[in-house]
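In the block that follows, a single chain appears as structure tokens, in the form predicted on its own.
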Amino acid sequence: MGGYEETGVLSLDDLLNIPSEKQLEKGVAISECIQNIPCNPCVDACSVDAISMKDINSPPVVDYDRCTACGNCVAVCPGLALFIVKIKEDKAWITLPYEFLPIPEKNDTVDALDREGNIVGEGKIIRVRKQNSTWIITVEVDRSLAMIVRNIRCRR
């Protein structure tokens, strides 16, 4: 035993497929969910048919150059698991749920936040919106954190 099963937190060796930086660049959803768990709303919410299950206890699978990062999966994503990723130049803009308040609102500056809740940078939020009863995130951070923010803490 060891990694997230002793720690509780994820690194990205425990991921189990890593989007290329091309793949990155035009924006792809990353699945975080690594246990055999009887789920599978992510599937169903693909309207491209870009994520799948070996069965319905396996870890949701990307495919990466199917997917066009919507964001459906992300808000109904029971474990808050799905997030999206996308890259250009010196920037990451990751979309990911957001359960907490305050709520951000678009423009507010906020802590970037990496797995263990360890502030890791500053953000910018781009876009704030519900979907499915969940608030779905965009945060704008320097392109070197596009793998590791994967939460946000609001400074107000």
Contents of the next structure:
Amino acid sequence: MGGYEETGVLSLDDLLNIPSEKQLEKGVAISECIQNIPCNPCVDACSVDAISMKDINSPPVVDYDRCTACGNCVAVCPGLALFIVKIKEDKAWITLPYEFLPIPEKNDTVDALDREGNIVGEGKIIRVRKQNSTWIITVEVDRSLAMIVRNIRCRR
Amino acid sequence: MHLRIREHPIIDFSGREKISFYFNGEKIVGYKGDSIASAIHASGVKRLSESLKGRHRGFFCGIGKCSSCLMTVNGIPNIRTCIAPLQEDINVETQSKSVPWPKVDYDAWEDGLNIEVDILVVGAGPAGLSASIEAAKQGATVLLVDENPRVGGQLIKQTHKFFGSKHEKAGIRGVDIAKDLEREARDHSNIKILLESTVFGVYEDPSYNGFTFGVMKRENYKSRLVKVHCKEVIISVGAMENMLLFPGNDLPGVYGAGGVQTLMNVYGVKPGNKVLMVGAGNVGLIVSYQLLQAGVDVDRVVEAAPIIGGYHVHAAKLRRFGVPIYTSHSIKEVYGNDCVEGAFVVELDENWQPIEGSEENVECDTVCLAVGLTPSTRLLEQLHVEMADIPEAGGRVAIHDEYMETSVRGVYVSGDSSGIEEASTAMIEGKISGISAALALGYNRDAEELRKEYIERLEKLRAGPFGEKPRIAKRKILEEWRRYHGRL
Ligand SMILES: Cc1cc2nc3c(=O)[nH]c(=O)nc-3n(C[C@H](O)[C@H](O)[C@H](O)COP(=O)(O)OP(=O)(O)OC[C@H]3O[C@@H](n4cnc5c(N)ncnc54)[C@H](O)[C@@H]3O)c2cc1C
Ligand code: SF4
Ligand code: SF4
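Given the form predicted on its own above, produce the structure of the same protein in the form predicted together with its partner chain.
Everything in the complex follows now, all chains and molecules, and the chain you saw is the first one.
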């Protein structure tokens, strides 16, 4: 398999920086936007200046110590490339933008999908909200899937 | 077979009023807001017309630029049904290759109308809207003309959030940007908007010291001639979708990507149930994702180049739903009796040649072509503007300076018709052309400073690797411009 430019799938090595365990326990935004594209609304969306960019064509860099995991950037990102990951004991909470029907409800059990759409486990919906006309879903999965699960599929 | 989208995660298609009409004598029900072609397509009819050789023609571009949807409506032939609004009780008939003289009293040239303005803006996409607003802010009177029934150009079908910076409304969905721009334009009393109207030609009128344009205004499927006198004109007519050569490319069920987007996101109609997407540039990736949102299965995306051309973030959105992207693959042929029943795809070697034995059969009812756009330039050619062939701009374009003025004084271009790019840059180019046209007429409210700021913003947006193509295109255009002026 080739790199992401051939497959459309990132590997962890492609990410610019990976948060530490401690930062993950606090909960942080993870950017999967790694190319030089002309875009910067995530920078403007962050009220604590945790996202920086050299110029509008550079990829965003998240300052994990500053990030409060508020999710504002997740709701605004046109690339749907920002996720919040928070580790809670043996579970991981993943907050992702979701633009499909049906919209899951709290406590629903869903399929947890990886970056290629494969089912890699089961998820429980923790929170559902709408911001900037985008559904923002928080799903709980096994801790080992924290950096793997990036999508869900409703079973209803 | 019914192809209506029942529910959609982004657009609310519910609660639309039903409209019944006759198609080849049979009663069909559509919805208010449908075009004639979208209502017919929704009922499962894919054959809209036929070629001179009698081959079937289906929905292709959806924006009135190709001619696969010509039909006879209420006895009036050659109506472009993809942009003709559906009305109660109309009589729609497919037509054969030779069209008889209209059966009705056909007042094509009925009582002409004259309009005189400072600036005529042709095309109400992001470029034309921004140009009109900016020129109006300076104080000029503007006539904004578009041949579609709605304002917004390509934006009205773009349900995804936009890239760019906050100045170009990044993070907002294209459909909402269109509404914002329309509201802003309508707030200016010095902008007059004429819809369902095609600017078709430029004429000599010795009685007027300026430009004279012919505009065809459509109403109830009849046309009326409008004569427009203006001192300056901004051409922002967008682009046409490219075709690809392969056997079966004219079968109903082969669509342009923009056409598919129009069907789904403007009219709430699915193109089919299973799609093969050709092209992994941003358009192919975005439209594939929007097909999934509409509940349509995307079998795969094939891309002839060895790498994905669009932004990774768009590719990732598709992959997360399990849609494969095959790079170094292309379409070989499409088969089917009356419409698409499947296609053969083939792998390409490093010289882009098909690898023997690599053919794969893909069963699908829809093939969607996202293989680039070509600038629309017919009006510019009529205006005798200097043109140049610039592949990076998408073909033949008008040469222009950094203020968007062409070689003919008073004629400006902006947006895709000045070189294929994006909505964000189309908006800024539009602003620059609007300000420049107003300035040339003596309207000046800090115009020069504003224009300088816009030019800087444009350069910043184009500075990255994905801006390389437009950067080269615009550099070549400027070089051609200098060469042309050196010759004078
Ligand atoms: C599928 C798809 C996805 C895209 N995604 C993005 C994106 O994410 N971000 C981004 O920045 N850009 C995107 N773009 C590109 C963007 O939509 C275009 O670059 C932009 O719309 C160009 O604007 P424009 O005003 O030049 O032309 P258009 O939007 O095409 O508007 C031209 C208008 O002119 C009218 N017209 C044409 N001829 C005549 C005539 N003779 N008389 C009267 N009216 C006429 C047409 O009806 C049309 O309304 C996308 C494009 C497509 C097709
Ligand atoms: S989650 Fe909130 S704090 Fe963290 S980067 Fe995004 S906007 Fe900033
Ligand atoms: S908003 Fe999203 S796509 Fe745009 S730069 Fe930020 S992370 Fe990338």
